[in-house]
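The form predicted alone is given below as one chain in structure tokens.
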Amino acid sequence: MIDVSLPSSRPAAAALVPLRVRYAAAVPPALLAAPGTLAVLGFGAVAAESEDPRWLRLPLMPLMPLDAAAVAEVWQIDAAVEHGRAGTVRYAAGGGWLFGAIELDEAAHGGLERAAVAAYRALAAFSAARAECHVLRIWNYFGAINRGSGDAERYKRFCAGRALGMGTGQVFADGYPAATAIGVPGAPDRLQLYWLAATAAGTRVENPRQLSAWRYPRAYGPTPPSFARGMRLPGGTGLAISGTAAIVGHASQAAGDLDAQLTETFANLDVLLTAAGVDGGFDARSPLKVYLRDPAQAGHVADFLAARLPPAVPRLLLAGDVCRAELAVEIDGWRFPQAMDGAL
């Protein structure tokens, strides 16, 4: 049974206002008190916690800035925000946008695959009752992502559960959202996912350099991954970039060569921006998260990023495992239009 409380009818849709994303020192009370805060995602050794539904603590340690003990990703809008809880879902909404989050204990659901089914069924049921019913972007974090061999690998079991949960209702009937799936340190214990939804649909973007993930051949598991490479946010409000790695077609590239993987990853990102109709590459409007399997390589990756990206590009380097064991690095993020500059 899905643990989610639903209203009797869907509320009216609100007009979309611009969404902004930035990185900041992780001090939840101060960030949550700021007007228009839709979500605060905390990474690292956070000194202050919060029961506010807009706050989500993620067990990924920041590696860059190299002196940061804790970092937060902050979503803000110029609109009033209402927030609350509905069963397993914690949420905040305003200005036509919605932040939602679900955390489930794997053992309580009989393992990762069943936890993924439960989480996505709850997400779909909650979204179907909201004005912000268009799910645009999802992040998935869980432990030991590469543990197990063959079809028993945990990432493959997660993909199976996610697909089954997505099959509930009509929320995903028109296509998949943009997404990231990353392994977190430590033993498996819980599945964390959070998402962005809106009152209007986005436009899915695929990368002509890569095979669409849902078309991967059987060699990658019994159920292919269920995500789009990117999502143009409604109303021209930005681009959400899925987790992107050194994959061409469907094959991993340059196993064991970090620099070559980073080069292939940025080639994919450049092609994705072009496919999305975004000019000018990355800049101050493009906060990026870089997930690195080996924290000892953080300094080298920081140097690569400094050479590859303009200094103004916000970047957060996190310790996290990529879904394919042979891949060392993955990048996701945002690209917002110039009209949003200076609003934070």
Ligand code: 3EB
Given for the second form:
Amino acid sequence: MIDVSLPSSRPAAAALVPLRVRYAAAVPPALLAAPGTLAVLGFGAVAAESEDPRWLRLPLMPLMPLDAAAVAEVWQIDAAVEHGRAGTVRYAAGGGWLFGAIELDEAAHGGLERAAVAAYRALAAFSAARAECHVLRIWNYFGAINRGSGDAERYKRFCAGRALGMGTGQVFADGYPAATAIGVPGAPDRLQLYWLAATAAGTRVENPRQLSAWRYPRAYGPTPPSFARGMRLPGGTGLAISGTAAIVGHASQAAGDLDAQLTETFANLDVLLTAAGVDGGFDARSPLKVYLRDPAQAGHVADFLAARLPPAVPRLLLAGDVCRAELAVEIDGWRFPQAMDGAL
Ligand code: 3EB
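Next up, can you give the form predicted together with ligand 3EB of this protein, since the form predicted alone came first?
All chains and molecules follow, beginning with the one already shown.
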């Protein structure tokens, strides 16, 4: 019999408290001082700089509200949070949840693919030693995502490195986490990833309208992407929605037609919610991040969202590149079970 028991040094699991995610129009330093703050993700020209491991600055520019220079995504729990660093990992943990982040210099690791191997090895090793060993949801951000042609495209190299790095540990043995992979503006330098983990496993959700990403045919690269379409968070605490774009089956839809891509993307999101057993569609409990390749289309997308979504749905519109060059827009987000306060 194979012994799959985990190290006895693993701390006992804590009970899961509700997790809340909201968007803030600025990044007040008081956010980090609040006892239940698990993470503050700052987008754009954020004034705050902090050595606090719960603070992560991301180079995606906010496009909406159209005059916002900086916005933040804030993760909060009603429990005490401890935080620290372990090698390249910075983390915060409390109430059964863990926020982790790794930022690696591509050049120092011999390129993006090797940086992805190193990052995922570090994530897996760190997670295996924590009570919060169930990695539920990961975001991956790096520059020039569509640079290079064919199998040399940077996104495809990233996918190869991610799969290799994941493959070394037990953390991903049961399946892939929900994920987003988006290109950030500027010359490529860093791979940034951050994640949500918990003391209990989630339930993976696939989208009946889409082929599972790990089954994409060879045409999309030598190593298919390693992610689940969504993750039901443990204990009925919510749904994490992976980056969702205008892909039906494995094929990109409506190249060059932004409205048609948005329509297909929302059709995918609706089907994903149904597959996850979520009723009621999007509302104040479902903060969404919209990544848009061409910032000049922000006003148009904002209008589309206003027509397609109830006004209570919190939304961030960010400049970011989808991993397929023909796709203009991608949406990720959350769906929580109770009403949320705080929206832009
Ligand atoms: C797609 O459906 C669009 O590589 O982690 C969405 C979510 C996408 C996650 C990833 C990629 C990733 O294939 C792209």
